[in-house]
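So this first bit is one chain, no partners, the form predicted alone, shown in structure tokens.
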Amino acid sequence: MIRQVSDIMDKNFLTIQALDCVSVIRNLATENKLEYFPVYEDNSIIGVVTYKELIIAHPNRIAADAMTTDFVCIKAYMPVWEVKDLFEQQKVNCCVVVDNNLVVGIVTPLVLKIELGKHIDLLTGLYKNDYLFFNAGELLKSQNDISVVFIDIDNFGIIDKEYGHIFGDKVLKEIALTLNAAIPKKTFLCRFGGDEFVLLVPFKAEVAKKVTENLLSVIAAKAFSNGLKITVSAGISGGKRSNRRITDIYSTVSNLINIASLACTEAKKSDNSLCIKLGEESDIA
């Protein structure tokens, strides 16, 4: 399920006047443990003054001398994904989660990084997959065309049993920087489980076809570690999308990534190494 700012954010601050003494607030500050003050002036937020800014203030001045600008009024009901995104375009210092004008929450650069980390692989660097699902429920509802991609590798069973689990770990972070590296802009890859990847392209399945020859390509002309020459191969579905959409992303996005991933199944028992299965939800992406 894709995580909510309301399910992030900081409730342990106090908000004050822009008036307010630097003083009083770092005595606010030390009583209560606090790190975050959002100033209003006129009952409106105008300013966020930190305990990086109180610390370097000085005591006889106001908060609306102290405080920082460099913040964001977000929803509660905001995704996390869209937080990030905010963050990396804006360049801002915090978050404001707002309701009728009035401060629920913070959002830090910490704060996310912390909940961002549960969605990491940790052995690939990857993102999982509610990265892929919110992204593709952003493209569907902005009614662009999507193509999910499925790539297993080959054999990957041999190489651990002849090689050992650790150099299989080896292998497979080897295996998602390369594909990292190759992917377009604008398309989005995670490890999905075990030898397994997905990824997201804003394409048709035409484009998404060429997309995913490349990358097999990229892999098969890789020396990885020791040598080893690697191949994987790859489903496609989604791309076909005609004039209807359906409500229900998640489901959507699930059963494209269930037939792209029948299609891989398909396209390792076959001489051919890449395979595009439409199914019935092709026609919707």
Contents of the next structure:
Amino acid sequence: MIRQVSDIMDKNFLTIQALDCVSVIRNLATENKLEYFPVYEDNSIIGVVTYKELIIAHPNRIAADAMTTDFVCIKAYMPVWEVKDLFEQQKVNCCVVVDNNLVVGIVTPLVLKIELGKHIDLLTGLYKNDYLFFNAGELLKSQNDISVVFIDIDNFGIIDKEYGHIFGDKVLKEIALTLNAAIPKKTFLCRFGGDEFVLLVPFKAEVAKKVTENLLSVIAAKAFSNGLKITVSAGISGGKRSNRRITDIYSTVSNLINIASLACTEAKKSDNSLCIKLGEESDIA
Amino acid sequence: MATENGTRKANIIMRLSEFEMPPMQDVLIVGKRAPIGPDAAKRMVDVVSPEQYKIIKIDHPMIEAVVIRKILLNILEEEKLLEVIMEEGGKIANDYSIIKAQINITLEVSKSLSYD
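Following the display of the form predicted alone, present the structure of the form predicted in complex with the partner chain.
Shown next: the complete complex, the earlier chain at its head.
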């Protein structure tokens, strides 16, 4: 399931008033081991005093003169991926989680970094599938077409057996890098598991087919370590959106990935390295 | 006052003058590490002279902001006035200082009218 702000937010904080003195806040920070202090005035949040401001500011200053206003208020049910975009796009210092105008938590860049680290595949550096589910959900919510491309390395088991698992890992890394460099903008690539990758394409199946054909040829043309020639097979699903309102995004996307993986298996069995399954209206986006 | 070994004397000097309204002059140049920040300065004068001052944040290595009397901005454009304040004030201000400045603006107008 896609993680939300409520799963990661720091609940260890103290709210202060705009006229509170920096020296008093410093004492609070030391005594309670706190680093973030949302600042209230007239029942509104007007800023945040962080540990950094406490170090820089003169102890005589009031909170209103020491606080940063580079923050945004967010809701506890916001997906963590949206918070990632906020930090990247708005250059904020922290996010204050509010419920009925009351601060219920803080999300700092460090907290987010720790969380995102759990969703990054250590070997390839690609995101794991949670990232793909989130982006697919966002696209479906905004009435976009989506296609899912399931990519599997041909005969990877044999590579592992003949050259060893360390070499196999090296190949996985190289494939991930090659795919990542070759995918078009607005598409999302993740490592699904083992030697499988999934690409989310926010377009119809015809576009996804062109994108996939290009990826297959890029991989086929590349000389991997030891001069090894490696090929991949792919299956495509979706890309044929019905007008039906999607109520369960998670099961819709799961279904699309499943259809694409079966199409990929079919492609491996056939002479073609690519198989497209548009699926039924009822089970595709 | 008499003590065992001699005498101690206290002299009191008292200077009386009228309370300045507003208590701050026309401009305050606030350093980045000054003990009173621009918001505190504005709140202070707002209590006795509400709505008369404006905080202008400055992009400067040492100066954080200029708190300025709004009426001056009716006479001269903010940008031009700030240029003058920063040119002179910037030379003497540092991170920790709060400099107050008095500014008198005189407008000289000369017009020619034609008449029959």
